[in-house]
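In structure tokens, the next block holds one chain alone, the form predicted alone.
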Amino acid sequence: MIRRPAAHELDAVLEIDEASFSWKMSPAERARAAESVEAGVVRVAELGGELVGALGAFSAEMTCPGGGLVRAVAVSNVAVLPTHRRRGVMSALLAHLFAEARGSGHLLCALYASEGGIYGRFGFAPGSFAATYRLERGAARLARTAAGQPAVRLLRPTEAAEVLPAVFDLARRQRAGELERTPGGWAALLEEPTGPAARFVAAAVAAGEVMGYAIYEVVSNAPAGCAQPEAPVAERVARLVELVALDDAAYRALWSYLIGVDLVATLVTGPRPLDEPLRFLLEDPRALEVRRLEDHTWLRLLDVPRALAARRYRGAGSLVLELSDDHCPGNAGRFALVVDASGQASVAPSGEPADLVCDVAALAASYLGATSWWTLARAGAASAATPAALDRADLLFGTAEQPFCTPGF
């Protein structure tokens, strides 16, 4: 049975999460989990009178290529007790989620996958990718600065809580794949870190308006017992938590500030877009070292015709797509995608021969522009009637920027 948990079952839900992911929640994390249960965003699987699985799912706006906003379900903490794996618990949780989300008009599901081999069989695919970067401060110098660059100033925590949500809300509409951040997400982002890390918020300000921000922490790799302020510079690291900019001038100003932070030897980042412009702002592009390249958000289309019609395309054209979907049968079939000169599409069932044949996961991989149809075809994830069909699909589905999702969830 899949259902919402009762208030008295909170501890059982948290125990599922901790046992599944082999971790122990902090008091702040437990408080946020309790809020999620109270808000009704958690579903649990009951088997033989025992809670054995759980997931969280909340509604959020996602930005599509072209700037359109659609309702997506953000899925988190899909967990099954280690004692009850391979009994169909996760399948039942996700089947319930898909039916519930489709019934409430959601077009997409998004999640961060703890393991890459789990979600493909449920119709998910990497919808965006990310890289983490490293800069040695002594080797990193900007090649150029622009006239009239915004000033950068530090924000107090109360100022950051007031200003940052509005800036992010504007910025998230500029890139495909971004999700709105919940109040709980903001509370988690802006809470003071535990341990010796020192957190700062820098804002780029032009004409009195905040045009971007960078949240960063300074930490020490010095041996235990060496106080943070006394740690040698060579042991001190600036860690970029989040950088959001409304325009290129704010982006340059924030990176100029970060590269200039004193008394640190290294700057490292959390997940950032693959097409990070910083490399081409540096005198030496090699100074930006890629530490890790990974899949970021995974995507699942719940209503293919409406999802295809919701995004914009790059130029006019048409394709006939033949799709299979083992979990959402309404997505299976042949659809004609017809795009007009403005990039707007109409989608309808078709009896014409298919230009592209694939499953719903392959379509999810290409939906935001993260993966080309030629790549999918070479991997055997899609087949095309002709090479020209692949060219046409890549022209239509291509995006100016790589998709990305800033908030964790």
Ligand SMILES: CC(C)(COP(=O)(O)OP(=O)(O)OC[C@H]1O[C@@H](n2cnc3c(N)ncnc32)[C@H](O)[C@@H]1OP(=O)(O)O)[C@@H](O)C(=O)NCCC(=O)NCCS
Given for the second form:
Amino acid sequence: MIRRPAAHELDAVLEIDEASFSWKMSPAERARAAESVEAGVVRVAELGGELVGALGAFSAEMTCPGGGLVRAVAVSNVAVLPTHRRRGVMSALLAHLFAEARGSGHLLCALYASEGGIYGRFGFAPGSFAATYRLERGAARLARTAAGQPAVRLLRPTEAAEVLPAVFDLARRQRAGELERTPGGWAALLEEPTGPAARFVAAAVAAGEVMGYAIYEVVSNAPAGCAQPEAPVAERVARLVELVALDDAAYRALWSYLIGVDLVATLVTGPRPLDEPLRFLLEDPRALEVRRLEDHTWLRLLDVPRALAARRYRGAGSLVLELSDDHCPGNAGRFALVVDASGQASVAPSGEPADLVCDVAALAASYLGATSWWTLARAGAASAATPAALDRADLLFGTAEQPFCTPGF
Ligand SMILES: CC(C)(COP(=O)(O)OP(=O)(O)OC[C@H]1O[C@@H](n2cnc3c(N)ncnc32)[C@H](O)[C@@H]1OP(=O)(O)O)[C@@H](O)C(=O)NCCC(=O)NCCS
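Right, and the form predicted together with the ligand of this protein, after the form predicted alone?
Let's see the whole complex now, leading with the same chain.
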């Protein structure tokens, strides 16, 4: 049985999380997890009178190509006790979630997958990708200096807490795939690190307005109680936690600041978009090394006609898509997508021959513009009536920027 947990079952939910992910929460993590359980939507699976599985979800706006905002359900902490695996518990939790989310008008579902083999069978596909980068400061010289770029100044933690949410809220509307960040997400992001790292927030300011920020951490001192001397500069690493810019000038100013931070040899980033312009800010583009490239958010379309109509396309054209969906039968069938010159689409059931045939996961892969229809067709994940149909689909679905999702959840 899938249901809401009762208030007295909070500990049991957190214990499922710990046992499933094989970790133990610190008291602070436990308090934060308890808060997010209370703030979000949690569903538990009960079997033989025992709680054996759980998932968390919250409703959030997601930005579509073209800037439209849709309601998505962001899913996290899908967890089944190690003693009760491979008996369909997660499948039951997801089926329940899909039905509930569709019923409450959510067009799609997003998650970060712990393992790549789990979610494809449920109609998910990577909807965005991320790279983590490494930059040796010694090799990183800017190719050009821009005149009149915004000034950069450091924000105190209290200022950061006041200013950053509004900047991010504007920025997230500019890139497909971005989700709004919850108050709990902000609290976790802005929490001072507990380890030896020192955290700083640099803001790009133009005409008195904060146009972007970079949160970064540097381990410059030995941890308290550690007998080791301070790390030599050659071993010091700055870690970029988050960089958000409202325009290109702020983006360039923040990178130019980060490259200039002294007493640091290496700059590493957390997940960043694949099409990071930084490479082209550098005199030697190879100074920016990709440490890891991975799928980022996974997407599952819950209401295909409305999701297709919610995004914008690049120019006028039409396509007939034939879709299969084993979990949300309302998505299966043939749909005509007709896009006008402004990029706005109307979507209606169609009896015409299909231009593209695929399952709902392939559509999720292309929905935000992360993966081309040609790539999907080459992998056998989509088939096209003609090569011209693939060209047409890529012209329509293609985006100038790669999608990305900044908040973790
Ligand atoms: C992943 C997890 C939630 C799966 O729960 P479960 O109840 O065992 O899953 P189900 O029994 O419903 O499995 C459904 C299908 O997914 C497959 N599957 C489950 N876990 C899988 C995994 N880790 N990798 C690949 N396939 C997996 C099952 O084999 C089954 O396939 P089938 O439909 O072909 O029979 C559970 O193993 C778990 O808690 N893992 C650790 C925490 C974690 O990684 N959670 C995911 C967070 S994003």
